[in-house]
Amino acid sequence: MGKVSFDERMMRRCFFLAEKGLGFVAPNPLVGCVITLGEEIVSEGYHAAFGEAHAERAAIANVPVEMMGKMREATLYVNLEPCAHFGKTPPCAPLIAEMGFKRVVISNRDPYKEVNGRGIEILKAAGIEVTEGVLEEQGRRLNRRFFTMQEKGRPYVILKWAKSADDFIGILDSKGKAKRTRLSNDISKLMAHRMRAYESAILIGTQTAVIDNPLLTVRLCKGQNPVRLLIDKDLIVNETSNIFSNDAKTLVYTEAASEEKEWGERVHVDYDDKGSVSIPQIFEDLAKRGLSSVIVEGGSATLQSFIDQGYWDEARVETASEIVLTRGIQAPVLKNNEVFRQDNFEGHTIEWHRHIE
């Protein structure tokens, strides 16, 4: 392994800082910023919450007063191209240009049409040396939700299920009806709640809502609750169900007319003659709402529909090796995938799969 450059070390520090905003900045990207003089860190900052200061402005605000006069000799590291447009906050690129930093180092260009390349142009026009592409792949991975929304016009989709050692996700009663089946343990349940806190929305179908009656909220760790999404063609799920609690907003994708309710909102979408929902229409609605990621945690049929249509990016598959069900509801079958991470604990394995398009 070759020697890690100072630029790479500082960019990794930007990534570390940026991740502090996970679960709070969406639909904005995760951004961290480091300001250095020589090889000394002068200041740091990150985008902490949607609507608050961007990472560059936070870092500049944190520069000690006695160091402000030296910024023309300083280097600013930021993992995403500084913005060049007015949004919730003023643009960062003109401020950086005005301060006259000697150099700006960037991991990724911002794919947002109002920025893409314009921020870099502003910096170069001010005589600032700009270095692009430092740890570019890692930067895209960090902001995979943001890049997916900008480039594909849909949220980043994470499929999630737990299965027995013999590939069943649930059991059936004597009449062939699905029964609530717990396959996760306390540790993986805690991990699942942390995952919810990181993503914008979580989706289930009618049967899961009826059988499991889940809250779909963050309770075992700190974080914001995701928006709850329910695919319920004929409005079967009772309004007293947990998914309609006051803990979080709920959107119901139904064949019925759109309607605002006290507990949330019904959103009309199309269904085909087999009763399958239009996933692209759900994505279109989520994009309009700025929901940049969604966990699909429904039953086997819901999960398989996303898989078969290629509408997924990652899958988190937990296997309880000590549980054998013999019969029941078959687990979904992934296609065009590769495992990129595996966690093992207390007889359980969690495999993370990446969708290969």
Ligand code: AOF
Second form
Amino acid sequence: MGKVSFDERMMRRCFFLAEKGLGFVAPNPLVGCVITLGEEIVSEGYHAAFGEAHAERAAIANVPVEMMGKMREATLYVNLEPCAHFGKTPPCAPLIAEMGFKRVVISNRDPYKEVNGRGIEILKAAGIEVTEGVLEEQGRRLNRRFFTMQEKGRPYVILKWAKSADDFIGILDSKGKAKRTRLSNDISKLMAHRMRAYESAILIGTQTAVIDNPLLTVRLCKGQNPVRLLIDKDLIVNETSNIFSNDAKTLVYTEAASEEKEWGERVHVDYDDKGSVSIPQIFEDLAKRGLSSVIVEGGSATLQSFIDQGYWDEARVETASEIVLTRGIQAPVLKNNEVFRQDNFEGHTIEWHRHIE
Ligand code: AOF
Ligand code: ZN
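Switching conditions: you have the form predicted on its own, so give me the form predicted in complex with the ligand.
Next comes the full complex, this chain leading.
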């Protein structure tokens, strides 16, 4: 096997290990590390939880004692540039330099201003051969939340809705009032709960809170609950609603004054003349809190405002092919989008769109 393909195989292994941290490390990046001697894997590690050891340190700690003396011949693979800063943990690059690895292979540079290239400089200064950019695009995709937060100063935004075969996301009763409508099936619902466990926050508007009264927690699989976000200009949503349950923290973005509450916080943000919330102000608050990804779950008006202002990264659109509603609430309409994946769960197609800027 050639040198390039072995590097790529080992980097894929780093990605696989890194992903084990999904749902636990945010807003830190997902990082995995593999140490090889010749073409044999000697040790592996990954960043398992926020504040805990970085991937490189975990992999080094797992090297069998009898192999420790051979590290000057070894190669260390890690998907993110080793860090150069004292954060919650001591820096990785000086540790790697001290152990004197022969070669270090990296997928992405760390855009974090305290690191950005300085980790690589430390390794090179110690005489270590550094290979950068292995499966760079895949590495960026893996750490899309981290890169979006670092580069755009806002969380990674995932829009999510389910619609009928004829493009409605809900029904209206005889008086024209919106009614809770079930569109997803058992499998897609389970997958939606997995998504919640992976992301840091989940957002809905006033109408959805009133009509659907969702809990927005992770119940069908294991995982941490995301922070619940509610856009509620005039504090219409009753505090006995499910969104204020004890299961998770809730942040309400309101025109009213900021205030700490037993369920979380009211956060004052500006609204325009038409009553639309300032999404950049919500983003600013989320960045400050270290919430690096958000699922926008509806309703249609809330979703459309994120689309119209271009504040989204991907959208998960489920179509219940067997349900025809004839009339109701129109599904949002995406702009500048392209489908990058399609799933099918028992006749329900799930289209994953990405935003093209
Ligand atoms: C690595 N390997 O496994 C991770 C890195 O507060 P700390 O000490 O956990 O530092 C967090 C920062 O360190 C994070 O923003 C990112 O720049 C880098 N994360 N670096 O070499 C790792 N998790
Ligand atoms: Zn580190």
